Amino acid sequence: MTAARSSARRGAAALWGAVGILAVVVLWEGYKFLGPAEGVTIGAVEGETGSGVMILPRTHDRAMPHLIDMVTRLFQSTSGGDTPPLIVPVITAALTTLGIAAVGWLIGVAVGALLGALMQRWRLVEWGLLPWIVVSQTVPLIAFAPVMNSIGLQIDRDVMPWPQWLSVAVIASYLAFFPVAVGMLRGLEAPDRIHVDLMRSYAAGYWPTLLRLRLPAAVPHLLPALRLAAANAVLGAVVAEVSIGMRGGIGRMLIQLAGQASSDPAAPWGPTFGSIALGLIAAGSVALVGLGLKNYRRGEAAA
């Protein structure tokens, strides 16, 4: 029966997962079939241009292509010529963020999962530290990379070489850190008191407990704060390579297709492609952690 259910659960959430896709996909080309090419501005003033706030966007082919003009693009050749289609350089760049992403995934992991139990240890640190761990999340992404790089290049100059992807890696692991260190948190003490006191009456100190009860116990709370940290390493990956400059990203291609929009407005969608496929990859690798942990997954935290 446990396997009958497991079985439907998991049909059932791939078929949401292509209704989702589909319900994109009905939205995307109905609104451009039935939306002005001009979009919808409203207090424009007449003879003024880019007067006005624009609340619906354009729907002319150069603003917003087919999405089997998308896909199509991804087939042809990259800039003309004898150039390899434009799929190859996008998973070529994919993969070079996808390997700095997961770096900072695990930078992200180790700092979370350290500050979650020394919240957890000690209620002061909580009480001292938490406060800060929310506010970090506050500083725009886009202006803490810049710093980060200067840091990066000072370091490389006077201390030991530093490579511009690690300034990336770091950035990205400053947005996987926090769902980490909340959800270990939140995991640790996750245990009934009644659990608690039986580990003191049988003389357990803090690190028996820690891995025979309050490990286990956490893993419902941390298995989804690790995806949701994965995912959000690759956002922090992109954006630092935009915000920085660096070659070889998936981020940097964005900037330079987008720069080619006029003139060829299908092709910045296919490292948007790549983005999501590495969004939707990361989290997934962390899924597949949870197959080895399923003994301890019952009333798994939503994400």
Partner chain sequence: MRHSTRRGLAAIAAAAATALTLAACTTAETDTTDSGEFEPITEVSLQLQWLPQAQFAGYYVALDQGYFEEEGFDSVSIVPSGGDIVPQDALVAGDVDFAIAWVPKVLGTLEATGVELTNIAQVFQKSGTLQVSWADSGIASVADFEDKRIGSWGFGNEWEIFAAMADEGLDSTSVSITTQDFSMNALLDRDVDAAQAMTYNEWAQILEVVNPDTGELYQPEDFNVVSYEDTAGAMLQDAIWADTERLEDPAYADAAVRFLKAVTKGWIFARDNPEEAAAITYDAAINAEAAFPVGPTHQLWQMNEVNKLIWAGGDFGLVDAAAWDKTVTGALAAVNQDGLNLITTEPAASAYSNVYIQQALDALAEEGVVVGGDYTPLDVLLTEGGQ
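Residue numbers count along the first chain shown, from 1. Values in this document were obtained by computation on a predicted structure and should not be read as measured data. First, how it differs from the form predicted together with the partner chain.
- Rigid-part membership, decided by the better superposition fit of each C-alpha, is shared by residue 244 and residue 131 in the motion between these two forms.
What would you give as the form predicted together with the partner chain, now that the form predicted on its own is on the page?
Only a single chain is listed, so you will not see partners or other molecules.
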């Protein structure tokens, strides 16, 4: 690939990105302009509040603030008085959550990779473990989070210092390990029979086969799993910090500002933009991992 072609490609990508954002702006403002202020409800009974089903959302300023108001709000004082512009706490809160999600992601990837490798090594472990791994993901996070918080507080009291953010990171890792474990198992089992037989004919043991054949072959399965894990870790961190009341993160900020949505409707959109940026940064960082491994990325499985 020549330099000129690659930079043209990059330009096109940037253009498409801009078009995407513009499309969202046009859709939002277009619907706000055209749609009825009170939305469209079908089957409403006269005099019976809350009857019927709303099929088109309301468009008035409390329900859908103008995008320009949301952006302006970012540069106005957060809570009145001398508080800094909203964008400052949004950025610090997003970075806090990103850091916790990153720790959660690392724990999740380590645990998931280990479980995947164990399951591939011993069929018995796969039979015993895989159903539990699947079942683990059906436990609702909001049920699991307070339990984890309580365990964390007990450890902090009796065993060793355990900051609250670590509980959040563990909860995030609980969501993150799953795609990695499954992706790792799939990936390590991906090499063709003929390649495994070749390694065996070289009298290569488990470890050389793992390092030279199975791990490289697992890369196309692992990268999408790592991306899913990043998305899950961010989601887990946001939900967990809301659920256990950890201060400083973007989820809690969102919840607090949402309580003021009647009198200050543009405010909750600040942290909403923050969490969107957070997800993009998380997914983008994992894409960087992929760059280093591009020699192994033939025939990558779709995420």
